[in-house]
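Shown next as structure tokens: one chain only, the form predicted alone.
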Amino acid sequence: MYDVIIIGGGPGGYAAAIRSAQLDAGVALVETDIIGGTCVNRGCIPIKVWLRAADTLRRIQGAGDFGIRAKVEGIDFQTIVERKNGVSSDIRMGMEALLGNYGVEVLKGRGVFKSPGEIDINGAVYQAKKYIIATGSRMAVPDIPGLKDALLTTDQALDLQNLPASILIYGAGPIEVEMATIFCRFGSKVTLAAQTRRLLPREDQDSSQRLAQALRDEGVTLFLGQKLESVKPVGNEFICSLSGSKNPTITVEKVLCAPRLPNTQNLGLENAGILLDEDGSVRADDFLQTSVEGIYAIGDVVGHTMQSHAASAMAITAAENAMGQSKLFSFNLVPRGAWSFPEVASVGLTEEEAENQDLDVTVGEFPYAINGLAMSVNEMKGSVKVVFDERYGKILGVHIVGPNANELIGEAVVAMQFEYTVAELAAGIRVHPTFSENVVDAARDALGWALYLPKR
């Protein structure tokens, strides 16, 4: 019998392994596929590669604003897409050779719940005194007519040779900003289409203004508050056609649907006595254990952010949890971002979910424009705000819209985890020029003294 088993050996899968072994469990990992994930092998780190390659050649385009006479004499997408294999192979190799270092066993197959105290793995039956389930999510392709035959899936787009010179993504969220970043700035003609009315609806409004019309500028024609109802053939082309305000027909060579599910099927979990909740996800509290003791999930599986740093984050907890320690894990604390160009970062809540509270919600914001580093840089899109509790100076959530906001965000988290005051925050000192002054001038402004602003 193993202390501890782990269901799927992706992010959050791999570093519950590790950190159950760290306490001395003895662990098995259960993988059906390869290891790494979605993230690893088809999402995170296969599209960081695409959009480093995009922001190359961004940057190339954008020379002569420095002196600089560059041209671009073609782009080999064989070399990108051979990189992205390099890199998650390299990953991949990383990962496996780092679990058989801490001695877990990886046990391949699908593991099925016979019982809560019991699994089975290709018909031979395994025991575990605790169950950590971190099997991800699934793609989830809308059942819209006709629209398999245009589909163009994720993992079909990250090993194109070749890009269609149009295309519809349909949906909002992070990884379809991602895409339509990647297609525009390659040659796509890019038309994203969503059923919510902006982009990121999980995030502050401001952010997803900043973002909508930063997309607009290179090129992307958004149709929001749209729904794809059906799409039909037409030559070698797809007619696409939207309801809504504007009900729109959109003809285009390919459609992009990126949307996912938590994966929870064939898993067993009604054998178990596991409660998904409506969406479903499994249900889990702030222990991350779920309906039934002993038995923890972690990651997408349980829905939230789905990004796979919620996923190890959330895995440490579950392990340390599994071995006799009692936890909360913090998810106002999980930090939120896209890779655009400007990059998209978040924590906490929006200036409009404070406000639903009923908090004494003061903002204070700082714009890339009048930053020094920014524009030296050429790039001054974007913006940080702040949003606090007047009353007791609590930091509340931080958004952040520009270059190295993903970065950036790493503050607003230590910040918020180690309870600064938003007055704390402004009397910080940070090297000049970097773009991290932005943070410290929201948290001034938010307190009417940002040294560069006007006066109010």
The other form holds:
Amino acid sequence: MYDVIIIGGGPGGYAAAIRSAQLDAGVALVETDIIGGTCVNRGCIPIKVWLRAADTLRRIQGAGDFGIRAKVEGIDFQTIVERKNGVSSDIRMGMEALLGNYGVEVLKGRGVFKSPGEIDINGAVYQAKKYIIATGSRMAVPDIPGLKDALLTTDQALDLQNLPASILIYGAGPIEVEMATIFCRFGSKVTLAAQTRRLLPREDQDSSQRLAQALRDEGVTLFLGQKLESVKPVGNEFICSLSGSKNPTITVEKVLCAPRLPNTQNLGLENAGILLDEDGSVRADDFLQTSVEGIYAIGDVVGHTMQSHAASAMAITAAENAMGQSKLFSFNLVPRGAWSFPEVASVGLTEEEAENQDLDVTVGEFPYAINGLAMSVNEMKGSVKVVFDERYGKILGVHIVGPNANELIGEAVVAMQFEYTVAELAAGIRVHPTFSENVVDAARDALGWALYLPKR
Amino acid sequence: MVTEITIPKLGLTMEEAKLVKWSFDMGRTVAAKQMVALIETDKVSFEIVSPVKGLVYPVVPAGTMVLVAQIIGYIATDEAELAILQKEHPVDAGVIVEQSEDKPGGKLDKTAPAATDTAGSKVGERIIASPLARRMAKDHDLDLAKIPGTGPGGRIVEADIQKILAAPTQAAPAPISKAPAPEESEFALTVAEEIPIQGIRKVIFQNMHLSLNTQAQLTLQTEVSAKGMQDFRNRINNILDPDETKISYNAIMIKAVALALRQHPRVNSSVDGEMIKVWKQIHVGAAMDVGKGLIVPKIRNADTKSIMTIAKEMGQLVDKAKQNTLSLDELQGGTFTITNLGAWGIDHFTPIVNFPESAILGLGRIVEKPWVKNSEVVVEPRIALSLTFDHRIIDGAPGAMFLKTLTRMIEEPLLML
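Moving on from the form predicted alone, kindly provide the form predicted in complex with its partner chain as a structure.
Below is the entire complex, every chain and molecule, led by the chain shown above.
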């Protein structure tokens, strides 16, 4: 009998296994495929390698502004793919080694609950005092006539040796935005369409608008508030019909579609009595416990922010709770990120969400355009926006579009975690010139005394 | 070497005290065995003496509630040590050495972690709280020192303040004050004085409620002749030397009660969980009001002491009570209480048991009344007795029998021999 069995070896399950082992648990980790999950093998990490390639190209193409005359002779996609595979496998090997180091037993196969206390793996029955479900999410390609034939999944896209000349990316989430960024930079003609009226609909409206403008500047055509009705083959291409106010048709070589759904099927959740939420995710409370005592769920499978860092943060809480503690998970402190040019990152409430909560909302904003470093390095798109409650100065949310946004948002997470008011943030000192000065300046603007903005 | 000044535990139940005053300003020299600070519990005042000679460094300001074992200051051997203390334990704007005695709001929340818990949010005088929690507390006029922190390391966080604001009885403004101008109505009540329920009042407040809330209290009342007791008292007092303590009715009563308790041990007991604990010792307390609220000093093992001794000890206790020098051990651990309202012209009443004891005897005045004796109306001094007891553990008949034994001894004090 194990103390903890963790189902799923992605970033969530991996972190949960190590944390449980640190707390002296006997741990087994069940994985059907390879360790590392979507993040390491098919998501965050591979995309970052591609993005770095795209960014390198971008910088070379912009090098003339700094007097560097350089010409790109060609792009060897195979090298990108090999590098991507190399990084993934290095990380995966590191994870496997560390699991061994902590004495975590890795059980290969599909874990299926037989009852709340038993799990079946390839016909063998295992028992644990506590379970942590970390099965992640899977692709869920929508049922659109003809889409199948034109479909390019992100898995396929990350292994491409030749990029399509034209592509429709259908969806407005972080993955779609990142894929659009990559394809566009490598010369594909990219159209991004989505049913939602704005990009990254979970984000602040200002962030969506700034990102939309940046993508347009890159050369991406946007059709927002449009539904993909059908895909019809014409020769080597496909005609995609969109429904909506503009009602356009687009001819492309490929259609990329990447919606994800929580992995809740074929896990025997019903045998254990584990309930799902309306959106199909596993229902978990603030302690990350499911509807069944002693069974926890973390990461993509519980929905919310389907990003790797959310899973690994939940993993710590779930593992500690499984080992007898009672920690609450702070859903409001999970940052969100997208790696476009420029990056988009945020934590907490958007201005609109805060308004809807009837709070006395005030915002402060500071654009990259007047930041010394941004001007020096010619990366001036973007802004830091601080949303706060006027009453006590409580920071409700921070929204950053701009270079290094995903690093900078850490400042906001720390500030909110330790309950700084906007006044503490405004009183901060940062090295000059850095992008981080923008965070402090946005807080000062929130209080009405940003030094480097015109008098209000 | 720096010597810590800590709050002593003066009795079993003592948890906190009020730091009334410091005898010295910061940096002044105190001699060994000299009083350095004065503290006051809900029952006694106590002088803290310095164990060594040195320079006083107060950390906690006078007027604050402090916990047992809390460090309230230090004694430095020399200026150098004092300088180190100032660096290690900076005191905001200098500690106020003396403060008005009854500052409202000085009461410490007992749910707050003690300062000796290093994990608690109070390390010495530094309160660990998030900036947001501080801002909210300031806005709502909440004292952070009274708020238990639930954040990392006992840090006070937003949720802790929200909890207090959500609790209707706490410092959050009562909705009535926001109701449409009640003061404009001619029928509205206006406050003449607001008296904080704290200190001794709070202890009485809680004990009275606890007593009635816990026990099933029944009061039996009767009246007996006080003639025998009067004669007995006069006879003894007449033969005493002028410098000997005269015996009081209370002393006689204490002795009589103690002897009656010996015959009816069940009345001399307490409930402890699922057990009735019948006490071996008989410690009789006499409730008295010396101007600072109700206190009940005890005569220990009253059944074994002579009336003369009891009278003498009572005299000493009263003197101490007046001087506020009673020790906690003289005030707690009783097994039965006597309360006397005779001086205010009361006959019968329903005393409330001094919890966790199980019975209390109320004495009325001694008054001459017509009384039918042997078919004739005679004038006789009479005294009313009111016995309240916990009916959960003492049935009516045994309670009445205790009273009967007692009345016989009062009517014929020679039975006490």
